[in-house]
Each structure stands twice: as structure tokens, then as C-alpha cells.
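Starting off, we have a lone chain in the form predicted on its own, written out as C-alpha cells.
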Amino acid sequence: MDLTDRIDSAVTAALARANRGHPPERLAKALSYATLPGGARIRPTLLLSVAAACGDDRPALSDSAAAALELIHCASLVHDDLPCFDDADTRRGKPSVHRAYSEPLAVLTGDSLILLAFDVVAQAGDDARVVGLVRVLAKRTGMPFGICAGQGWESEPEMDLAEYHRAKTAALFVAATQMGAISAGHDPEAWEDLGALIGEAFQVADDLRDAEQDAESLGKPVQQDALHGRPNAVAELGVDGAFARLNDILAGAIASIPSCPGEAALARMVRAQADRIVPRQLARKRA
């Protein structure tokens, strides 16, 4: 079974969990619009490819965790959907939970999706590893490290960027590989800087999409940091000199991949995916 297909697998698994029972339609429907059909599954595909380069001796434990990220992502993005934050109509190349379910409704499928990805790692066992991966999502996920504290730097009078970056983006990043390496029984301190240089690199990609593609072709609103007056890297450095940040990102990211068995085939994965994650026609444009 491929990457994908482990994911996709463990994914529909924990929404099964979430629905047994005589739950409230709608809102079953709503967990499962937030998270099929996936999206581009950077976060948990770096997870498992981790976890494969540290030897993977426990891939049902590496399944679970990789499944609660990605429930925490989808959580996320329903949550930065929201009127109350980006008011944003389509997700995906559809529209948007609270427009398809109502804001109500889209409020309750991103906690409940965080939940979800809770309970599920917590099944997961009751070892060190488990505690560990709780314990990573936990602190990437709230404050002051996580993607709570990210969302939070929006309402502050005064923008601290990196701190913003490093929360808002970079967090789940480091989530992947500290909780790929725990589930392979290893060390997740070292791998910390892979995850932030990898978050930092889909940072600047995503400024670059927002800035110079269409609402069609990405799927979903453009041109957000202009209305909502966020920073960002094509306003500061321009398109070239963006492109030429996201390059040097990637390399100290490929640079900083600890020592492990699996260290060359992961250094591929992370050039694979920053293809997937850079606007191509623009490299084509630019090159």
C-alpha cells in the first residue's frame, strides 16, 4: 500500500470512529466534506516518509498519527474559512463548509475534527510513543507554538512575522516529522528543523500562489494577504526574489535531515514535494 492509500485508509477509518452510533446527520456529512476528497496530504505523507526513513517498525502507530494530523489540518481550514476570519467562500474546489453546512455547523466540524484526532492517536496505545505524539500534536496545535497562537498573531495591533510564520505554518510542518520520527521509536528534537525549514518553504510557495494564480486554478480564493493586509514574501522580496528564497529554503531543508537509514530516499521526498507545492507555470515563467 502506497503513501496515499495508507493515508486515505486510516483517514476514512477515523471518520468511522466518529460516526458510529446515531450521530447527527449533518454534521457526520460535514466531518466527511471537511477531509474526502483529501487534499495534497504534504503533512502526513512527510510523516509516514519519516517515519519509512527511521525504519517504521510500528506502521499502525505511524498510520494513526499520520491521520490525526491530517484531521487537525482539515480542522484548521475549516476554521480559517470562517467569517470571523478569512470569510472565505470555496476550499478545495468547493465551497466551503460554513457554506455549504452553515457557520454553525462549521464550528462544530473543526472541534470536532480536533478531537477526533485525538481520540485517534489515543487509541492508538498507551506507551512513551504514544504520550510522545500527543504531546507533539498538542503543542502544535495550541498555544503559544501551535497553529492557535499562528491564527492569534492576526489580531495582535503589532505582527511579530516569524513568530507568525513559525505558528501559523511551520507548525503542523514540525508536527510531521517530530511525530514520524516518534513513531518510529526515535529522537523528535532532531528533527525539529526540518519541519520548520519545510513549513517556511510552503509559507513563502503559498505566498507566491495567493499572489499570481486564480481562484480556479488553486481552488480556492486568491489574493487574501492583500485584503486582509497580512505580510507576506512576494510584498516584501517580489516574485523573483521569492522564488529565489523558496530554493534556498528547500536546500537547507534537504541539508538538515538527521542521520538515518533512510536519509536519501526522504531527501527525494522533500524535492518531490516541493514540485508539488510550487506554482509550476510560474518556475516555467520565471526560469
The other form holds:
Protein chains: 2
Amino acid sequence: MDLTDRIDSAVTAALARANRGHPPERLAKALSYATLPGGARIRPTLLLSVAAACGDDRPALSDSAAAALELIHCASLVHDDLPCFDDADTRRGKPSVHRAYSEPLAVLTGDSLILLAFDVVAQAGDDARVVGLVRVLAKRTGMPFGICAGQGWESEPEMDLAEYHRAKTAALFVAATQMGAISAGHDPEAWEDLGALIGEAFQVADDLRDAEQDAESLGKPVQQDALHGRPNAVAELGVDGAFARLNDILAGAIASIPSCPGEAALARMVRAQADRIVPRQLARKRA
Amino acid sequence: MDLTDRIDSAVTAALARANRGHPPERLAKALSYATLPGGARIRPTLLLSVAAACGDDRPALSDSAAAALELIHCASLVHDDLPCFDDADTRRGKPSVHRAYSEPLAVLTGDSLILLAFDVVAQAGDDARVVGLVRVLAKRTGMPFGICAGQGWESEPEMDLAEYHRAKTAALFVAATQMGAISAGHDPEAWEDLGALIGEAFQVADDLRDAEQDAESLGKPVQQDALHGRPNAVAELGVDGAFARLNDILAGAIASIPSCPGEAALARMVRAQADRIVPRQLARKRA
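Can I get the form predicted together with a further copy of the same chain as well, since the one above is the form predicted on its own?
Below is the whole assembly, all chains and molecules, this chain first.
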């Protein structure tokens, strides 16, 4: 099974857990709506790629970890889209959850997806690897090091830019590399740099997309950074400078891969993902 | 140390974890504001009482479990108070989090408290008891059996009343009894009934308070059930009928306590909590 199929199966299995018995139907539907069909699934793909590079001796555990990480990512999108944050009407080319289902159900969808993530990981075993996954997932999602902290910086009178980017975007990439390593029984510490650097690259690529693409091909509103006065690499470095920065960061990411059985394959995967996150029409523009 | 001190210490230690490094300050303050000073701390008190009845051989673990459960409860209050749900201006006698800090910070406070709960539990060990705690906490908070599902029922065109009450109120009491048992190495299944019955009693007592008390002594808006058209025991049975139901449920709860070293003390604690959840001025009215 290729990675995309493994991720889709694991996410579908997670959603089935939220549908047992007699759940409130609209909330149950909203959970599916928020997660299927997915986006690029970049974070769980990275997680499974690291697990593979480390031997992936418990694929059911790495599948659960991948599903959990994707659920957390989807939860963050649902809450970020809320009227009190980005007030986004669309996401992945369809109405955002609060537009399709209501604001109360969007709040509950985000909450429920967060909880489903922990439920899914904790069902996958009862040993130290499972606890390690819970630790990383909680740390990189919550306060003070996770995406909640990142979003929280947007409510501060003065922003710590480095903390902001580390928490807002890089955190879930660090979760991806570390959870992949933990699933396969490897030490997560060695894998933090790779996640942090890929996260940084992704942030720069996202800034480029936000600044340069149109809403139709992006599937969500564009120019949100400029609109909300949020800092971004294009404003800081210009388009050319941001492209140069992106290439430097990716080179550093590949150099940071710890020694492991699947090191070469993982380096190829990081390069492939990099090509994927910089949209083709943008790359063509630069050619 | 008495139970209240243990709970306060554990919650304070949890909040300190959210404050490490350089967190966004307003969100960090909002987390403390939402949890300290606490309410009656009924759920963590029940958790520690069950742990004590089961021998409490790992008090650091039961303390962490108690803090986690209280954090989840506080998170649910913050989200329930949001404008799109109860739109409550006050909570525990002070402005609700979204009134004091803003709506974005209230959403993030709820999310961050949920994540802090899992963080705290996962830091308390790396064995099967810890995983058991994560499982129960996720199940009784999320979909389809937890408080998120309960809140979700309020967005359904037709409500399954039994499921609604089981999920909306009883779920965290079941979490309390089961997490207390797990912390002390006992089988959680035997403890579900006690939690479910105490939860049912609490729901009836809450309905009585909502119907009969004034906002000042309750510290939050009253008559919310009538205002939002939510079902409750007073509307169904009248005040006298609701009191009779409450007594029956409590007798059943005490009868359901599994055989364990501290059975008698736990029965006394349940009676004491029952006296506590029916406010004095209400009990006097009925005398």
C-alpha cells in the first residue's frame, strides 16, 4: 500500500471510531467533512516516511500516529477558519466548516478532532512508544510550544517572530518527524531539526503561495497575511529572496537527516515534497 | 495534604508547564484565568477519592489525572460560554474568558487546556496505566461518548435525551471514577456505574439550581435551560419530583460502589458531595 492509501485508510478508521453507537449526526458528518477528502497530507506523509527510514517495525502504530497528526492539522484548520480568526468562507475548495455546518459545530468539530487524535494513538498499544507519541502530539499542538501557542501570538501586542513561526507552522512538522521516529522505536530528539527545517521551508512556501496565487487554484482566500497584517517571508525578503531562502532551508533539512537505514530514500522524499509545496505555476513564473 | 490542596497543586503545576520558555503572554494568562481559582473541583475530588479507595499506590499519577480532568472541565466551560453557544458574560462570578480576553483567545484557551490535560497525564509515567488514562480521558471528552458529543446534540433537529445527558454531563464523572481506579491499578470497567449515576445526580441538581437560584449566588447566568429550550429534570418532573429523583439516584450510586479497601469512606464522600451540590438555600427551601 502506498503512503497516501495508508493515510486515507487510517483517517477513515479514525472517523469510524467517532461514529460508533448513536452519535449526534450533524457533528459526526462535520468531522468527515473537515477531514475527507484531504489536502496534500504532507505531515502524515512525512511521518510515515521517517518511520519507514527507521525500519517501521510497527506499521499499525505509525498509521495511527499519522492519522492522529492529520486529525490535529484538520482541527487547526477548522478553528483557524472561524469568524473570530481568519473568517474564511472556503477551505480546500469548498465552504469552511462553520459556513457549511454552523459556528457551534465548527468549534465542536475542532475539539472533537483533537480528542479523536489522542483516542486513536492510545488505541494503538499500551507501552512507552504510545506514551511518547502522546507527549509529542500534546507538546507540538498546545502551549507553550505548539500550534495553539503560534495562533496565540497573533493576539499579542508584540510578536516574537521566531517563536511565532516555530510554534505556528514548524511545530506539526517536528511532530511528524519525531512521531515517525517514535513509532519505529527510534529516539525522537535526533529528528527535531529535520522537522523544524521542513516546517520553516513550508512556511516560506506558504507565504509565496499566499502572496502570488489566485484563490481558485489555492482553494482558500489569498492575501490573508497582508489583510491581517501578519509577518511573512515575501514582505521581508521579496519574492526572489524568499525563493533563495527556501532553497537554503531545504538543503539544510536534507543535511540534517540522522543516520538511519532509509536515509537516502528519505532525502529523495523531502526533495519530492519540496517540489510539491511550491506550486507548478509559481515555479514556472520563476523559470 | 487534603484533596483540595492536592488538586490545586496539581493544576498549578500543569499551568506552569504551559508557561515554560517564552509563551504568548495573554494566552498564558487566559489559561490561568480559566482554571484558578477553581470551582467546586467536584470531578477531580471524586477521582482522588476513588483512587484512595483503591489504595492510591501512585499518588503522583492520580494527582496528574485529577489535574487533567479538571483542565478538560475548565476547557469545556470556556468553549460552552462562547457567543456561538451560551453567550455567557460571567462564569464563577467573574467575566467569562471571551469577555475578559477576546473570543480568539477563548477558543485557544479551550484548545490549549485540552492539550495540556493530555500533556500532564503523559508526563506522569510511560506505562499501561498512563495509556489507560489517555484512553478514558479522550473517550469521555470527545466523540461519540464524551462531552463534545453531548454539546453536539444541541445542534441536532431531534435530541436523543438519554445519549445527551450521558454524554453532556455524566461522561466526565465516569472519567473521574475510571481514572481514579486506573491511577491505582484497578479495572476501570467496574467503576463506570458509579460515575454515570453521580453524573445523573449532578445533572438533576444542576437543573434544580438553574431553575431556582439567582445569578449572584450561582456566579453565572441562570434560567439558561429555559432560555435555550434545553430539556431538564425540573421541566419534566417538577421541583418535588426532581428532588425525589435526585435521592433515588444517589442511593443507587452508593450501592454501586465496587468492593475495595476504602469502600465505606468513599460512600461517605459521595454523600458529602451530594450535600454540596444541592445548595444550602435550596435545601432550606425544601425543609
